[in-house]
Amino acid sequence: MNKFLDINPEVATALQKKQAVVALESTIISHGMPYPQNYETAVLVEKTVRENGAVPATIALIDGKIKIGLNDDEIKLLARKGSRVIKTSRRDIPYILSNKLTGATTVSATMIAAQLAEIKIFATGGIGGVHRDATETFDISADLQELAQTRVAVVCAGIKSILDPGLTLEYLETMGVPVLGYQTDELPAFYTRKSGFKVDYRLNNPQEIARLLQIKWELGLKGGVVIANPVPEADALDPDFMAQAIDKAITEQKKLGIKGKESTPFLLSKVKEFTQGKSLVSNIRLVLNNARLAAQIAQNM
């Protein structure tokens, strides 16, 4: 697979020296936020990783290669093209590489690329999961299957609140994926700190998390780990306020018949609209918070 990887020299050096490296997805740049906030956030996330002692490796597919660590021009390209960039999951990777197209990696594709580059820690906003009407639509994110088989730990603010947290936790349990709470017993719900559901285990410092990860993989157990890191209290939104905005967004999604990979970007955009931009601010803050924790865990691996 090395012939398909293009590892940034800084990232390659860090990996060779066994230094801390944190993988970062690129869908959050192209589909998660509008321009220029997406570019500014991507730069700030990388800066946060560096300030906490690790090397950032933002990942995307460009010109027939899986880029592990983007330069400023590549980040800006994704930010400006926005939704014209192909949202890339596991199934899309061969097509995009063979046609030398530009692809922004989701959680699942980022995990695949990180494992190929031997990066163990990945920071994102929130993971995908089981959609609220999955009993009828069977709409389940590929992120969950990836977590079941790929050895990368994902630091996130829980499951995206537009999804069904209970069903997602059940799916992860079936697949043997541990869900850890960082200094919390309760699963955070992206924009809010509480979901009403418990995590599997509470761990209170990066060293404890790193040790658990090392033991899991030393035992030969496949799959990743979800590290749920609540949005900072000052940046959390009111649960009732968010529930109303999300319900309104889902109603509009169903009315317009939007399905598949377009569902999440549409819903996040509508939630931003219905919250008058408050959800976007919270989203940016929680991503930075996750990048900070991921760097701290990576230093202890």
Contents of the next structure:
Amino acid sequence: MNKFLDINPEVATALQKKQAVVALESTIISHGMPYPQNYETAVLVEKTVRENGAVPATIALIDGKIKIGLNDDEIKLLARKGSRVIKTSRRDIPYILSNKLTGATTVSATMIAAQLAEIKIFATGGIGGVHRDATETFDISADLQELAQTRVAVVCAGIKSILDPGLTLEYLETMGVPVLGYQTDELPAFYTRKSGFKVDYRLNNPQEIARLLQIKWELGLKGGVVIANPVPEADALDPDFMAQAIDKAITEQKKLGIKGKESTPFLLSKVKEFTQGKSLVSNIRLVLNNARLAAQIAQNM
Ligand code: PSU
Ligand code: MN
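Since the structure above is the form predicted on its own, I would like to see how the form predicted in complex with pseudouridine-5'-monophosphate (PSU) looks, so please show that one next.
Full assembly next; the chain just shown is listed first.
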């Protein structure tokens, strides 16, 4: 085992016995939601994974180790510290580990950790992507490069419209990353079930998804797969209402000159503010929905 990994006993046993394990990220806890909803959600997500027959493994960098499976105190610490914890993507990992800092893993860093631990399925809310105006700003999430090279499937609620879904799909196509729709032909847009873009393929059950993943990796094709799971109908928000909130958030971001790794957390918190917290409720529900599907896929691997 990699000497920087610290896998908790429950997860280690499940992996040895080839039981279902679902990786979970921690930037969604520290930077994606406010306290205490972030803590409550992290706990509920783990519970949902368990109820659906898999072992949850929330991942973070703590004391010079990549921790696979956090305990309650560790989750609470990330939740309370929020953005004072370091948002950790691929490029940040060596620095955080060498200085024994606390790092919350984004999709890219969580995928790296999951692959090291041989966990194949990962559930989150939203992945990073190509931002609007990326042709000027070059703001393309490291998550996309990770999906191109790391063998982990990511269950998410599609491409958030703080991003440019069309450009994100083009990028993923270039990088050879399949975008699958779970029981949908249309790419969902996180808070809403529709984006105006098609997924590459529609798959209707967890068994079919597991089979596709096995074939991809048995062939030796590197890289991941995006599994886009639409927010449940009852938790979806009105598209026009969301579009207005997102446009307002992006205008504010530009005005304040917010760039780099601060962009996504800033936009998420502004969207929450401009929707009077409605986006947060929807966000929590869709994450739970993704945890359920990820556990079902993991059981069929
Ligand atoms: N989208 C969300 N919530 C989040 C994130 C994205 O709805 O918490 C986080 C994830 O950790 C994702 C990261 O990997 O933001 C992407 O950041 P960036 O755009 O800076 O690559
Ligand atoms: Mn970025």
